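In structure tokens, one chain follows: the form predicted on its own.
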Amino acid sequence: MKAVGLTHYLPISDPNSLFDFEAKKPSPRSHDLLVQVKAISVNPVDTKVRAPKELVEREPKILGWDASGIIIAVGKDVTLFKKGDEVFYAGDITRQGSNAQFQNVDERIVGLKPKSLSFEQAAALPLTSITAYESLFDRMKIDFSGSDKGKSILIIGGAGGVGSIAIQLAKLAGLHVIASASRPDTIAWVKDLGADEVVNHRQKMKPQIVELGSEYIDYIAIFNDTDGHWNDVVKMIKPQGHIVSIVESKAPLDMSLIRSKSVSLSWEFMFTRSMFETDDMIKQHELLNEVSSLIDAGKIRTTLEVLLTPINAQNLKKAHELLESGRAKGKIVIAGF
């Protein structure tokens, strides 16, 4: 099968950073679905895994943690799907990724593709939807059914892939959504997705929040630069509020700044359930099906912004370069082999 991989961890500008190669078509294990990949999406995790380091792979490593496709075979213990089902998923960071014609993925982290979307539109959704959903409803315990209606949330990095979904989900839960964006196009993007107000994360955000009429924010989601925003975040968060971050800190965070407020801090890493095969691993299957239903009901929408074709090393390099530039909004999707 065709695939894109790496053996050395190099800057994306290096001609050997990613390359096309022929790989053996996998066979499904017990709970696996063998999926014929139709479209993929690229996320910051791809660039972080590929980032330069002194490690050489004996066999090419396949990146990619967002895909949509068709099931062509199932493992002996599969109960949730059947051959021919159209699916979408983010996959498991401990296994080979989706930048290949065929991929094995555990059924417990796969959802049925929204019927109203193309494979390209669906591929933009899984990783960001899981991350946003878990951040809001699993980590910060916001009530999706609306009992937290009217509370405020600040989504830092609102125009990114995760922020773009989080804005929509937070609005569905009835929250007052403030999103951060710094350019005219990203400001327009977050407003179009439903943000009630916008602040500029390139400037101090606390004064902007006060100017909007709020002393504190009930919930804050950090979807970019935890280190850079921490001192601002601790000033904005409401006493007994909740912060969630998906971005690892490069230095220890000063917890004393939130202790007196009795503020909760949660980390969100969407691969936790698959990496550790947690008892509730199947929740990712359930939430992807919920997202699929919300899409088909017209309550949220895909965040596909850039579409490239075909799936090959050249286009994956373009996607990595765009993500590393820091100027991407929404999702970058690559379709077809």
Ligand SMILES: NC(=O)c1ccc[n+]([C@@H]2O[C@H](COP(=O)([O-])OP(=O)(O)OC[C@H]3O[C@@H](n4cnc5c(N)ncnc54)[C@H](OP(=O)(O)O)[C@@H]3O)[C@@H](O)[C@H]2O)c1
The other form holds:
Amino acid sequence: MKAVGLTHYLPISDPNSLFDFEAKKPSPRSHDLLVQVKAISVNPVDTKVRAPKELVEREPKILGWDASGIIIAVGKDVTLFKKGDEVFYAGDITRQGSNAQFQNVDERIVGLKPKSLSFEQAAALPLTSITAYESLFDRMKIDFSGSDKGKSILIIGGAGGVGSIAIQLAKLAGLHVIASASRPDTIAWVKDLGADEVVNHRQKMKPQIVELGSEYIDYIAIFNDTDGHWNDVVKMIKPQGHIVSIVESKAPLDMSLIRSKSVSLSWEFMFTRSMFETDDMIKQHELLNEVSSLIDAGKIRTTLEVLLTPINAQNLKKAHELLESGRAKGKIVIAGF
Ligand SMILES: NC(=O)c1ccc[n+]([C@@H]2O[C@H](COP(=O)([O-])OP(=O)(O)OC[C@H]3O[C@@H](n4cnc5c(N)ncnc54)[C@H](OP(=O)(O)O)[C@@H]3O)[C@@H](O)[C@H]2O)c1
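Having seen the form predicted on its own, could you now give me the structure of the form predicted together with the named molecule?
Below: every chain and molecule of the assembly, starting with the one above.
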């Protein structure tokens, strides 16, 4: 099968950073679905895993943790899907990724592709939807059915892949959404997705929040630069409020700054359930099916913004470069082989 891989971890400008190669088509293990990949999307996890280091792979490593496609075979213990089903999923960081014609993925982290979307539009969604959904509803325990209606949330990095879906989910839960964006087109994008108000993350956000008429924010989702925003976040969060971060901090965060307010901090890592095969791993299957239903009901929409074809090293390099610029808006999808 065709695949894009790496053996050396190099800057994306290096001609050998990613290359096209022929890989062996995998066979499904017990709970696996073997999926013919139709479209993929790229995420900062791809560039972080690819980041330059001394390590050398003996067999090419396949990146990619977002795909849509068709099931062509199933493992012997599969119960949730059948051959021919159209699916979308992010996959498992400990296994080979989706930048290949065929991929094995555990059925418990796969959802049925929204019927109303093309494979390209669907591939934009899984990883960021899982991250946004788990951040809001599993980690911060916001009530999706509406009992937290009217509470405020600040989404830092609103126009990014995760922010773009989180804005829509937070609005559905009835929250007052303040999104951060710093450029005219990302400001327009977050407003179009439903943000009630916008602040600029290139400046201190606390004075901007006060200017908007709020002393404190009930929930803060840090979807970019945890270290850079921490001191501002602890000032903005409401006493007894909840902060979630999806971005690793490079230095220890000063926890004493949230103690007197009795604020909770949760980390969200969307690979936790698959990486540790947690007892509730199947929640990602349920979550993706729910996202699929919300899409088909017209309640949320795809965040696809840039589409490249075909899936090859050249286009993946373009996508990695765009992500590494820090200026992506919505999602970059690559389709077809
Ligand atoms: N823990 C997890 O499970 C998980 C899952 C997904 C992603 N992540 C991490 O979350 C981060 C965001 O992912 P993503 O897919 O949303 O990224 P992305 O799509 O590449 O984000 C791009 C956006 O980030 C904004 N941005 C750039 N610098 C910023 C800053 N200093 N403060 C706030 N916003 C800034 C930009 O907005 P402007 O152009 O308006 O400045 C741009 O629209 C990455 O670090 C990624 O690795 C973690």
